[in-house]
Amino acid sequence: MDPWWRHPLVFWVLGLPPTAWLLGFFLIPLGIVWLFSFAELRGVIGMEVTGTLANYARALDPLYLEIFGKSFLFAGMTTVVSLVAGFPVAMAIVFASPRWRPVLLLLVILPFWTNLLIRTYALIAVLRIRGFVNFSLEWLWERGDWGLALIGLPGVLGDRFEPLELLYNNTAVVIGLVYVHLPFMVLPLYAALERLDRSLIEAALDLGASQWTAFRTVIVPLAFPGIVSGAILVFIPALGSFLTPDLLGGTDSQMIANVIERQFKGANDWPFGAALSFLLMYLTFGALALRAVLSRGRSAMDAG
């Protein structure tokens, strides 16, 4: 392939439109919001960029640091649960027959065909007091311990069925975040496991390793790039999630994205909302830098 400088006209014709799009609709608006983070309010809706750091200092208030911490906790729990739930799914797809593999992959990406708002409201119908989960538990409870034994809950619900509080709390937020972001974990894991040399697993088993030992010492290390990629793809969007905690969480389940939304809309404090947004972006860049360091360290270990 010839270098681009031998065909400059083709390069500019193909490269200029996406570059202009990126500048006009991403970098320039992002830069404007960044300037807002150094502005001060003037009047009701006016702002003046003064270079102040007061907005960032205000963002370090213990109240907002607690919300940042809660957001990191929710995102971390979402990542761990998605990894634990997604690894067996990815392995099942990889070891499925070629006939069923495309069907299983289609089922993984099928939620992307539906709007996130609709999926979240569907989850509300599942988790609410008179939702499908409580309906199912009540149906099993009415059939005695044998019904509850089907799900491993003999006698747990007591003499009188009380619906479980599954909605408008922290648990609902984590369930919702896992529900939304699980495919982002499964797909990178599948891509990593698909390249796995199965003869290594067979060799480990032939040499006397148990299935758990082969999984821990062979499969997991070889799938490490997919684990890191999936963790980043789940953690970063979950950290900035807004809709899920807004619809599924309670008053103490709000994440930092909900606070940012209120600053731009309800409080009309754009400078402070911009400062919070860029603090979140700085943390995101930190997570990406950590991923690069881990990948580089892993590559060095493999080369050694």
Second form
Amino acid sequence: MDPWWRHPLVFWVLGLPPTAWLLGFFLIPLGIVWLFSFAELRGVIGMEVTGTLANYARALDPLYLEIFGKSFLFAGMTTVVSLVAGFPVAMAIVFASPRWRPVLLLLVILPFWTNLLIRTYALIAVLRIRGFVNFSLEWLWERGDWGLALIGLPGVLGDRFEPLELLYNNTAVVIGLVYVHLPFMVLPLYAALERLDRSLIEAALDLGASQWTAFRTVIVPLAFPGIVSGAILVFIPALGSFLTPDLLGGTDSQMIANVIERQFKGANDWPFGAALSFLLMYLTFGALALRAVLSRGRSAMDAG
Amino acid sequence: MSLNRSLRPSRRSFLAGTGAVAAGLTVSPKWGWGAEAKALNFYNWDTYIGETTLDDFKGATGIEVTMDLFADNAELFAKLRGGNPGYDVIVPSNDYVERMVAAKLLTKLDHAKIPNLKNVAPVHMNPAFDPGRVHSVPYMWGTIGIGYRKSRVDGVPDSWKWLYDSNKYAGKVALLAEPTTVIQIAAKYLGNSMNVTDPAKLEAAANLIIKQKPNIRVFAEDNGQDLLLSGEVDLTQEWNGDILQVMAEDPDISYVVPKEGGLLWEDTLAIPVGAPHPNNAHAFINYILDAKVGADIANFIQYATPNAAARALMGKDYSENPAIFPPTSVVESSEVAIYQGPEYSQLIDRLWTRINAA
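Now that you have shown the form predicted on its own, what about the form predicted together with its partner chain?
The complete assembly is shown below, putting the previous chain first.
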């Protein structure tokens, strides 16, 4: 006889609540927004679904396409920096002693205990002119200036300390996005690296590979699924960010989600906002499909 | 959830149904026939009421006030346009009173239930955005001008030029992240009315900002006063009350309304359509317009009260403070923003998107 959990009734009873949730709170609202994207405005708050494609035509204006492009650039840079910064962290956690591992993992997810808005404001306190980075630099500057004066080189570092303007530019946006999304990169990388058979690394080293070659030809390919999941988990939410560019960005840090947000608020143009949202979704799907095709090509190549 | 008025019948009834369920969940039940529960839902800006006003109101009437906060008018409008989630009193600004009236989101006030309207200064009783005060009563008013750090600026920066058309303070200047306001003030600097609707004139205003962009540090999200206080910028476009708050902390900061004229605004108290406790709402509005209550609120939040009786109760450092009550000449050169309809909002948004992308 089948075990009880194979009984179809169990499947339905357990599956119904999440399905209803998904349907009621995700698919139906999403469907409504999808309908809005084919609507025309009537008066101040009225909308009529007429099947018009005008909203999509407007969204394809070069002005908006450029902003899409910029958002992809920001999200792409965030993904790359997160990967470069996250890989050593994940490696360190995997190779740490079992006693320390849970503590280190806890440290990675610790920022999630604080609200995103508060974390972003904290970053402002770190980066601003009278912030912690500039305080530290000023401290170093004073020591350096004093030291140079002692050895007969006064004033080499300038007359006074000039604080760095770290906030309100595109770099600040990428720093903010990396800070927020780094755990999403570290955790899948950790999961992939943790499963990795260490004897393979030892074998590579025994057979004469340098540390770097072993890393490049053994560890990275084996961690590839983790890299891909991490990249997706970072790229997609980073693409839809609006809070970070709002708070940390300068006068040219606008991302597409900022434009979308305005359509639902100040501009009060829901159909256009809906069209932009769905265009963003289609582009994301497109990027994912492209990745799937590429990785299939890659595994075919590996096999061949 | 009842999201719109002119979708086709089948969808409308579906949405209306879900809306009714949502309303049933959020609106507190009424006790008895005709009587209202001793409750009131107040939707307000942050730090925009007296320290004890809500408790005092409960002491006086037994009505318990629940206050939610919104960050800007756009958020207030977005929250209410799909149907009132249960608010009794809201605080829209002048142009949003017009927008909400156009969208049929505000109820008419019953002046008989607001006898304290007699305390309001006559100049505030018949504004263009709400003639006869049919839908709103005045709560606070003020200007948008320039907050600046005295030690880093030559003299008094009494022209919009220093923000919009000069590299003298390059990188030390912040404009607001309020698309309509920022573009309207640029248009005014170029010699137009703030409420000009000619697309070519608005285009020119946007181009002025694009040209100035290398000198602008940031479009500030209503935190210009913090940027000024922390030395991030030396000049910032801001609401007078926000600058007043940091002037109290740092005597090196000051505020001026430029000679070209600033933007005059007024925040109002209004009752949205579908308010569950309309009688309590009228009682609350009447209470706020009381002279003593109005003075307590103004004393705490340091904005200009339109309540003449309340102002008379206040000390001179408030009632004759030019940063709170600007001189008549400034009021006369300044303008009130008018709501210009959906096409205008879309044009402004497109220009703003272009400014940010340039």
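None of the values given here were measured: they were computed from a predicted structure. Think of the rigid core as the biggest set of C-alphas that the two forms share within 1.5 Å after superposition. Numbering follows the first chain given and starts at 1.
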Rigid core superposed, I'd like the Cα shift of residue 17 between these two forms in Å. 2.7
